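In structure tokens, the next block holds one chain alone, the form predicted on its own.
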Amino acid sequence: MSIEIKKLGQAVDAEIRGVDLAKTLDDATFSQIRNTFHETGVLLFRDQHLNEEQHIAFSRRFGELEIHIAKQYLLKDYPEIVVLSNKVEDGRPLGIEDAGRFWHSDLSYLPKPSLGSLLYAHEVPPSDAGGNTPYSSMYAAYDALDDVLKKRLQNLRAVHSYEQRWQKDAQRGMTREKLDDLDRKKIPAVSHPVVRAHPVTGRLALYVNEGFTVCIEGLPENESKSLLEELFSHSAEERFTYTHKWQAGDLIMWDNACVIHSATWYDPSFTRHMHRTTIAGPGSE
């Protein structure tokens, strides 16, 4: 099969055409996809047309896929996708409404962190009423540090938790909800370097994001504030980034060692219902 791949951003991601991901794929072309994954960190594949199983087995192509703590929004009979929708059914949310409104890697509070997310487009805002997803490149972020930083971030740390991001949004009036106590012990804070290798390409990055990154270990409070404020925000800089606009029948699947990514606000008049699945990493440093 022959596909195009056609470059969108200025450090991450590119747009693959002439492939229909509701068929099996080929090895040589499922190969060449895999490949311009891990080189960009952000595929886009316009104009697609999947079900549940097909989005699934795409997905599981790529490795095993996680189950989400967050079981009250999983797919009935498909719990390897998580919904992200704003419907109601019954007076119950279908799906998480206002997830990762601040930049995140997803699943980087596990002690085996994502590798990579899968998100399907089923309806969308139209373009110019919001809900726009931000990608930035923790490869050239961490690239254009200078020396000194590098050095000093070399041995470095971060705890990351996903039940502090939760106990924030919940100060901030998000919908999510309550995590039961056996959902908390599913998830202890963990952590990881601050600069990580890449568990495929061995390529380095950072690896802190605002969403789940608490502190930098062994360094005093203020200090550890400190330098994250400085990471979050360099790593946020618009020469890292391609923001993607939606279409229904968008997939976009991202590398989540090396990418970061955050929801926008959109016009809740207007319905927004997508699937995600998740690809587990192949381990723990």
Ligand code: OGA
Second form
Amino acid sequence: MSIEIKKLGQAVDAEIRGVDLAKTLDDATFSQIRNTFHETGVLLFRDQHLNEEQHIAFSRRFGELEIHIAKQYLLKDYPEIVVLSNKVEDGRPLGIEDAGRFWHSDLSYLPKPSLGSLLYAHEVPPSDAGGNTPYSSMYAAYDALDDVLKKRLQNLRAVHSYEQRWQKDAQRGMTREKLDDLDRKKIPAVSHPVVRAHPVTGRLALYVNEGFTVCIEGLPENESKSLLEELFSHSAEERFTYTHKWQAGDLIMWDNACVIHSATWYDPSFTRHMHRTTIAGPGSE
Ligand code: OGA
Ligand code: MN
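Given the form predicted on its own above, what does the protein look like in the form predicted together with the named molecule?
Now the complete complex, all chains and molecules, led by this one.
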């Protein structure tokens, strides 16, 4: 099969054309896709028609899949799929309605963070009604730091926590249901290097995010806070980003080790319904 790779924007993205993900790809095509994925960090496939099994099968070729801790949002019979949706059935939301309206890297709060996520759009608002997803390259953000700051970050580690994100969201009146105590105990805070070597490519990327990073280990609170704020705003600079405007049938996969992303507001009078699979991190930290 021949595929066409088209660069979409600046640092982080490529569109792959000529591929039907519902079919099993031959090994050569698959490795071309995987290489491009790790090079760019974000891949777009348009006009896909995938059922749950096909979405899971393609995702699995990249590695084991995570089962998200927010169990109430997993798809019935397909726990590898987490539902992002504002649809309500019998008074219960079918999925997470506000999937992270802050810059984050999926599951960075796990000891072995996710390698990548594959988000498939079933139904989306019209493009002028919001719900775009910005992505930012943490390779590019790291490369652009000055040498003094690079040196300062070299041996620092940062703490990541799901719990603290939930608390911040609750304060802002967001809707995500609280994890019960048992689930919470399964995900204590963890620490990761602030500059992390990508587990597959070995390339250095900045690895802190506004969503889940709480503080920098060993620094006084105000110093940690101001350094993190500086890094958060640096990593979201427009020159590192690509913003995706969704169409139904789009599948976007992103590399959580070198890209951060954010959900954004959309007009709630439209339906937005997506399925996500999440690839577990390889190797050990
Ligand atoms: C996600 C996510 C953003 C969006 O699925 O991990 O953050 O725009 N989604 O839905
Ligand atoms: Mn996310």
